[in-house]
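Consider the single chain below, provided in structure tokens and representing the form predicted on its own.
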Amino acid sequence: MSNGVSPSLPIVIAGAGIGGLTAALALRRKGHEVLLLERAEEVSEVGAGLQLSPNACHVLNQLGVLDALEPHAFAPENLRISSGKTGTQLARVPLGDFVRKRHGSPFWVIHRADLQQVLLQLVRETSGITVQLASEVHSLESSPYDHLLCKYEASGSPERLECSALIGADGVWSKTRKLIPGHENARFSGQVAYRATIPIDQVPERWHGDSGLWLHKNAHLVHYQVRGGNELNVVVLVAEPWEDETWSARADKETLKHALKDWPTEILNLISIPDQWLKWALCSVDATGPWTHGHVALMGDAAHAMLPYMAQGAAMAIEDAAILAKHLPASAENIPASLRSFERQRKSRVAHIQAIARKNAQVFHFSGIPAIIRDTVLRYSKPEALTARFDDIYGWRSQQ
């Protein structure tokens, strides 16, 4: 006996971040009506820059987003890895043309807000997708006709809607996750990220062009250009307790400078330029936990928030969207089974990359003999071999 769902019933997506917006576009291409609910009163992205590696760009290209993103993106030719102790360059990792030729898609860096706004504009231009702000799911009921009755608030007013599925794309502090039995809350890693952006004409030319990764004990620094190259995004990740009441806060520049007090003068000069720094607690959600329950599924940070030491958090949410749509065509007769298939296909890859990020968190912050060994390996590695280490990540395609 079929337990099919009428294709007229929409899919509800909780969260209009990068993952939710991408999922809305991908599911609409499969023929679904989509209702996208966002608890905020306006769609805005916190944070600053992110990296769009070829695996993510492949999906965005399939969705017709890449051309609109290009004016906002920056394509560094190399990632230069340096010692935060001595200031010397340890290695060069080719990106740019080398990665595009190797994987068929670009390696871009971009401001989160620019990516989100381009996705949002396309979503709003796509018939069959409805975006409702100041709206949040608060409960679900099963239906005798094998779908969901979704109860949510829209601008303070209670609403009820029959839907075929609920997709939780509501981030690291997901409320949808609470609807999945056996879920675990996000955990603080003991590390924080300080972030700032600087107009590119305010920084010396040595910071223009290639991206940079600086390694030192208990901290590392990343810099790259965003906003089409017009701003420099600077991120410093340090081991530090979290004492604020919220999970993001204004940061004290003097505290940051103290944490990097034994770094090279050029780094201290760089972090002195921004007037304002913000900081975030770095939290994660174990990817091996449950993602689905009946007609409900998690994706992106709601399912597997990861530490940013492999720069794949946004890319994994974008990949999730493509594979979710692959397993959930409009003709799907068994929605729960389709969602379980999505979870099975995605979980091992995401857990693998999450593990790489955890290992990098240790390696980046080595001191003593382990740091000497790490730096020596980097110095004697061929540049192309360093890029090739990411082939299993960057070479992923949604047909897999």
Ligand SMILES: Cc1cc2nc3c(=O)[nH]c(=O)nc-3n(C[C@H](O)[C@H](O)[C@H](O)COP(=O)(O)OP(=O)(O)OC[C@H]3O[C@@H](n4cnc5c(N)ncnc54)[C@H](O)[C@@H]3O)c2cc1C
Second form
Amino acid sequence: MSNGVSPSLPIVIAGAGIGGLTAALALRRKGHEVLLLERAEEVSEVGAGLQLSPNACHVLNQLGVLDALEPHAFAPENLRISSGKTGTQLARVPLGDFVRKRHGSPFWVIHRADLQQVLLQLVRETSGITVQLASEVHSLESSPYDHLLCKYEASGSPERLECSALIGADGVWSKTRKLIPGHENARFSGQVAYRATIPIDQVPERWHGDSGLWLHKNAHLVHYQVRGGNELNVVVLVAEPWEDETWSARADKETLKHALKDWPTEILNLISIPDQWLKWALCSVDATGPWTHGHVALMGDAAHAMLPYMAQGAAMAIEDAAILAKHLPASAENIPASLRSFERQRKSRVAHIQAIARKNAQVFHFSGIPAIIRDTVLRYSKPEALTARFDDIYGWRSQQ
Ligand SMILES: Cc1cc2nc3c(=O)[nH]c(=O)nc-3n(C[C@H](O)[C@H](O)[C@H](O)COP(=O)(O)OP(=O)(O)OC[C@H]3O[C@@H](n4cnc5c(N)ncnc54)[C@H](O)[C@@H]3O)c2cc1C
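The block above covers the form predicted on its own; next, return the form predicted in complex with the named molecule.
Below is the entire complex, every chain and molecule, led by the chain shown above.
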């Protein structure tokens, strides 16, 4: 116990996204009562594809989520890397069976909404976790009796609740982050992601099966199957200013086609298929900034939103959930110290992966001589060696 706060009070988690839902399951397993407050009025069909590498699947397996997820997931056998300039294949990175044998967990791709729905269903079936929608967390304050009060707005009415800790899993635009002295705001990266999903029967066979990564100056394209293989998720990342008032918006297909005008015809044909494209401003939060203060801790995008160039944003939120629960069992007597241990264990790994993603943001969009060197290295690399480069990311285990 510390600060007159009883660990037997519920833990409040702000945000029922991927990180918050996983943390609710993990903390409940450690004996906590959990109140999960989600700002949205309903958990709807938003988002598109997410990659779940073996490090994330390992945590989801430990929490009993993997079986329920399997029908919605797709396991690509390979990632094929191609030149967006010439259309030729540069490299094959084995995933599928190769990764499962190497790391003991699958490499899956999935629609964000499917992952969120499966987690939400399990959370709702777990006694000791309460989910409240239309509830936006504002602050955490001490009462005159030294009790911790989480203040939030539920369907427009102000509410307060005594709790033992507040976990900010409220994403890149986190309000909880403002409760941490010295925090920095999320920053727009100058890059925009155009996203669409296409029913797989509308897509030529050539795009079925393996995932793809296409590299060209100032842009790259990623595609993989989601919804149990029934849809193709296509994402194009381009350098572009952001002028909309919101951080996601409908996109103009012609603008995208113009940005990719010197790409191979098969790519231009692919991006012509969907009627509707959405775009999304890519923002990041410096992982080396503070994540905890007293009884408040940040996790997931709230602590360390990263560019999607290592496809580890969701995986890091899922890993955070496991390590937070490891340091914060219901028997924890000093909650601020437990939260600080969580931050200490996570920070260097997350900052390292965030730095790789930043570096990839340059390498993927090289032009001229650097692009020729990059493509030559990829061409002459052994496929297995390319996968092995990610061993320290994919081979991570929560017991470490
Ligand atoms: C709508 C949406 C769509 C996305 N689509 C994709 C995608 O297609 N591909 C991809 O790779 N990544 C996507 N992401 C990001 C990806 O989900 C995250 O990078 C990753 O899963 C980390 O998750 P997180 O739990 O930290 O944050 P998030 O998944 O962003 O979840 C944060 C949650 O907190 C809620 N929230 C915000 N403020 C408050 C508050 N004050 N009180 C209570 N609740 C609050 C939000 O409504 C949201 O549900 C999306 C995120 C969102 C919110």
